[in-house]
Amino acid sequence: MLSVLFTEEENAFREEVRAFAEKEIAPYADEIEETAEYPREILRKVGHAGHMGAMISPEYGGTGKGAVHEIIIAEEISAVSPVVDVSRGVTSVYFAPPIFKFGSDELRKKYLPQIVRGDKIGAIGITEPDVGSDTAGMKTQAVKEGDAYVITGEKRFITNGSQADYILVFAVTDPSVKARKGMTAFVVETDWDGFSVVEDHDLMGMRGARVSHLKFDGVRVPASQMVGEENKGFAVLMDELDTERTSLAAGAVGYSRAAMEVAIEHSVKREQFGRPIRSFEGISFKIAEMAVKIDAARLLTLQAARMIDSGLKASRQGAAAKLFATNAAQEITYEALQVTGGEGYTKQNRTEQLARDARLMTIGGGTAEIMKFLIQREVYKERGY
């Protein structure tokens, strides 16, 4: 099915993805899940193999080969570690595009190299600790001194947060108006006097995962660090929305397809009453059910991917992707652990780690019911309504 959905370039981009994931990445990953140890240095050789920048034009290091590259990457590399890749995609696919698109040149040469290369780590700065969905309600502020910007404000559950060297802060900078129309984006630097980590929560799931509580006390921000116009970051926002939850339900597709595989390999070996359980009615049809969804949650998700491509507006696709992809993900992934019975609950199976790490994704990047918000909206939009 894949040759038929993808070109044979697609394909055989996909098939040098996988290779890299099995042989740099799964060797290390239970080591993660053990330790709980940030994936920096498998981080530095995913962008020294070339697959930090596909939203990135070779100009600034990246292959600019695009959205469905990004999804092929990132449905490749949760198969074997989900940390791994969503540490991977705050970097390459939520920091980076933004300045690529909105930034000035000077802001993509000092930057962008380092971040697709994985020798520095990005995180963008939206959620606090008031303010989820509803951005319109941000509270972080920064306010024009000078030649610079004074940010002061909080950001909550932020991942890379505290390993992050650079990180894309949204503030308002229009107290006057409401946040979306008077918020800008500029890039942080971590060093700068002012940033501080607050905390690292500690998570259900995705281990080895940093998602940090920062706090920006008085950063002073130059002018130049803008990402985009003054007052106008909602839109720098509302862009990277769109490839950002195309991305995440690719690497929801990825560690889905990663659970149906123990389920399937664990349904042929296991036996009960004389006969091996795939046999048994009650559980082939639940792995017939995962293999549909992850069918129809990878063509929504290359949906998206080839509007983004093509210059469309993928708010509806995007949206769709991620809220059908993140709840099949939970669904397969509970569906995997019955299947394995007691083995699967145990930490020696991996259907229990899976499962814990396919929670956090109807939550981050939007929640599921904010999704379905938005495609509602979207829908009726494109009624006239």
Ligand SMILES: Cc1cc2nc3c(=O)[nH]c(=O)nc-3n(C[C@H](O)[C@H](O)[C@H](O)COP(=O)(O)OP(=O)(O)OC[C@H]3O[C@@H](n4cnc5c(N)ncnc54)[C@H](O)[C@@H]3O)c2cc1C
Given for the second form:
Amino acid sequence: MLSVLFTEEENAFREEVRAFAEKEIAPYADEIEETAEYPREILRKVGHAGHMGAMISPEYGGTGKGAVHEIIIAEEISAVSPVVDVSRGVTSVYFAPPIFKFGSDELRKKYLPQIVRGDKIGAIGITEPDVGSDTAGMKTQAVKEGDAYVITGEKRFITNGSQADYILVFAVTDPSVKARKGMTAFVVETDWDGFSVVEDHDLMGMRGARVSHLKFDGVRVPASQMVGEENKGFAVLMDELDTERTSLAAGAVGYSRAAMEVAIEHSVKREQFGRPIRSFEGISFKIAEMAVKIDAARLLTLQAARMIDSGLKASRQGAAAKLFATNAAQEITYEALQVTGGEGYTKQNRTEQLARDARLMTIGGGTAEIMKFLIQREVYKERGY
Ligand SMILES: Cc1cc2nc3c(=O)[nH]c(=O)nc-3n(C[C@H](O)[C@H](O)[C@H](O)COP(=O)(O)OP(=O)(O)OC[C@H]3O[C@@H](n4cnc5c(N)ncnc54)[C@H](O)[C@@H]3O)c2cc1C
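Return one more block: the form predicted together with the ligand, after the form predicted on its own shown previously.
Once more the chain from above appears, this time first in line as the rest of the complex follows.
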């Protein structure tokens, strides 16, 4: 199936990324899960191998191969380590592309090559203690003072937050209008005065990730650090989210696939009532449903990625891919755990970890409910309502 959906070059690229992930990430995946250590050196290897630059042109160190390459990377890395891919995605897909698309040439030259190589780490700061789904209710402010802006506020649940060298921060620059019309994006360096890490959140899954509560206490940011135009940050954010959601959906395909493989192998080897449990329809039909959901999730993800590569707006398609793929991942990882029985409920079995990791993804990057809201809005809009 893969060879029909993807070009020969894309299939060869998948083989290359899969081999890289098996050699450079898989041997450390259990250790990351056990120690919860942030995979800093692995991210550098991912960058040096060229897997952080699909969305960035060669002029700034990327491959410029686009969103289809990005979803291949996300699927293959997530299949061996969801947490490595989430940490990678935040720096290379959420932080870097807005600078590439909307930033000045000075910002691109300054930040993109080192991010793409994985030598420096980026994060994106949207969510706040009082602001989640309703991003337009943002409270963090950037007040203009001469040729700089002074940022004050808090950001919560920021992936890579405490490890990042740079953060793409969204802040209100015109409080007299709704944040949608008055927010601006800035690149903030984390060694600047006034920036601090309040804490790393203690998470249910994604062990090894650093998801942080951050404080900006009068951080002075030169106006040249602005990404896009003043008060036009919402457009930067919306554009970023389409690619982010498509990449997250591809990641969900990756760890769904990993969970299904565990379930298949177990169902072939485990015998009860004198035969392998795969011979019971109660088990084998679960595998059938997993396989169909994975195929469908990959198709939706590919649709969104091909649209992005064609320069088309993919808000509905990105949201649909994320909604379906992340719901499917939760069902698949839970069912895979069920197939592996008591073993699945132990730390020795990978489905336990995958089920906890997958649980995040109908929340992070926009909740499932918000994806439905976005999809219905586009569906009506397409019909002129
Ligand atoms: C591990 C992790 C990593 C994250 N990484 C980042 C990051 O790197 N950067 C960043 O900026 N943010 C990040 N987030 C934040 C994430 O994007 C938000 O958690 C998410 O958008 C939801 O916001 P909230 O948690 O405030 O929930 P809320 O918005 O308070 O929602 C609570 C519930 O209400 C529902 N709800 C809200 N509004 C509606 C509505 N209109 N209709 C129907 N239901 C609704 C939601 O779907 C949800 O079920 C991360 C979160 C987590 C948990």
